[in-house]
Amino acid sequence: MAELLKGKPIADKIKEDLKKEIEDLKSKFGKSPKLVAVQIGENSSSAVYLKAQIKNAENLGIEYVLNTLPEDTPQQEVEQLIDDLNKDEDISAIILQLPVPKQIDAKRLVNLIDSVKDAEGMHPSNLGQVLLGKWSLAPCTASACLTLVESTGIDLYGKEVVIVGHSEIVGKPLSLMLLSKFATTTVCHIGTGERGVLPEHIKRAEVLVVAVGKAGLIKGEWIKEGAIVVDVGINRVGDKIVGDVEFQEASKRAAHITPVPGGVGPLTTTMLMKNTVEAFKAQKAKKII
């Protein structure tokens, strides 16, 4: 049976190490990071991250400020908004709560978010750092897959990797973190399973990385003996939160496979809060330069 893949374990250590990194900059600068989030209208999919991003800020001693917009709110009010945080000394990160409402172009706000305090590391300044291999602010949960894989201990010089799902949040930010530590990587998306080709790229990954919102698409039967499962898929199946990989199946042949939940999700919240850090110093370093 594979070894659970737990994301809390992993989160606590770097939250232990980012409270006292954050004492220390409070110490040193007198003040400590700031996170501010938009939200536009009330959104049931986003209210457990949120409710995290606020427990996280809070323990770490973060300071975190909330601005919730009406539901029918206009581009241009929100844009307004943006320009506002950007301009604002005392804000080290901003974060734009996702689903937006359908009159709001989400992509353009996030351009406009100062690459500097881009907590998400969603904009296009530094999606072109990990393309780069230089990130300093990366994608939360692409962070947390390589975190996750990386705490196995394996090396992944060469070793086969293949990704399910291309999205701008996990699967294309993270088949080029995982090139820049020389992976052989394979993306897969909807063209592959239309093909049909799907079961023979999972077959022989050593590393596994899903992503794509729909339980049960990967078969337990296709993991290949001894590979690191991460499943990032969170579906309701009746009253059960389940991944996108069989998940009983898929044990009996992984070495590593994360739980859904508890694997991927903590660890997504603890890269936001280690990002926001990031950028407070990267802002600091700035004025004293």
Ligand code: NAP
Given for the second form:
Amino acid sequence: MAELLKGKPIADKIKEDLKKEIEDLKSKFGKSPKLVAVQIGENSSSAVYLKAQIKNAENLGIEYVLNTLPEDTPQQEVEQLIDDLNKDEDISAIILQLPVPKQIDAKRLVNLIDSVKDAEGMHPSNLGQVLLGKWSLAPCTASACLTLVESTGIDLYGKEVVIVGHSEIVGKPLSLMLLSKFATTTVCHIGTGERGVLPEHIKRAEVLVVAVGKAGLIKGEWIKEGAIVVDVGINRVGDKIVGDVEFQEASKRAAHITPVPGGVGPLTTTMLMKNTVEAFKAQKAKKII
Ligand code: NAP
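Next up, the form predicted in complex with this ligand in place of the form predicted on its own?
What follows is the whole complex; the chain from before opens it.
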């Protein structure tokens, strides 16, 4: 039976260290890191993440400001706000809450955030650092997955890693991060699924990360004996939240498996806080990220 790979204990340890670091930074610079969130309209799907951000920031001593703009705010107004936030030396990091209303070009806004204030690590320049294998601000969910995998003590060198899902926030950056650890990385996506060859890739995965958003996509019987399974998916089925992997069956074969909820989620918010502190330090040191 697989050992549960829970996010909370790992997140708690990282936050304990962050809290001390923030206290030290505060006594050295006379101020704490400040994270500003930009939300356009109210969105129920991001409410849980938003609540977690506020709670984590408060517990850690990070100043958190939520800017909620009306649902019909024009693109240009949001761009002006981001420009102002970029220029404000008091602000260490900026996050654009997703999803955004139809009239808003989110990608353009993310690209406008100063790369040294990019809390989510989604600016092209930070993604470029991931490509170069030496990152400071990486996408939070991808960092969370890497942290979970590494927490098992696995030596990734030469290991067969399969990632399902090639999104910009998870699959793509994670594949590069794992590659920089010399894992043999395969990225599966809709083409792999539609061609019907997902099972054969998954069956040889010593490490499997799934980030798709389809309940039960990955059958338990496909899991390699002794594999590490990180399930990023969040799916509502009836009154339950489940991942993309058939948990019960997969647990019989895997050595480690993340629960859903309680696996990747708690670490994602922690990585956002970590990025905020990294951004603060980089700006104080006038370091190029
Ligand atoms: P996304 O942007 O929709 O990406 C999903 C990926 O899955 C795409 O690359 C898609 O390929 C691929 N895909 C779709 N159907 C497939 C199939 N049948 N076989 C193989 N690949 C398939 O989603 P995301 O933002 O990465 O999020 C993925 C899941 O993780 C969601 O459930 C989301 O809620 C969850 N999530 C959790 C956290 C957390 O902190 N716990 C954070 C972020 C996301 P194409 O693009 O080519 O169609």
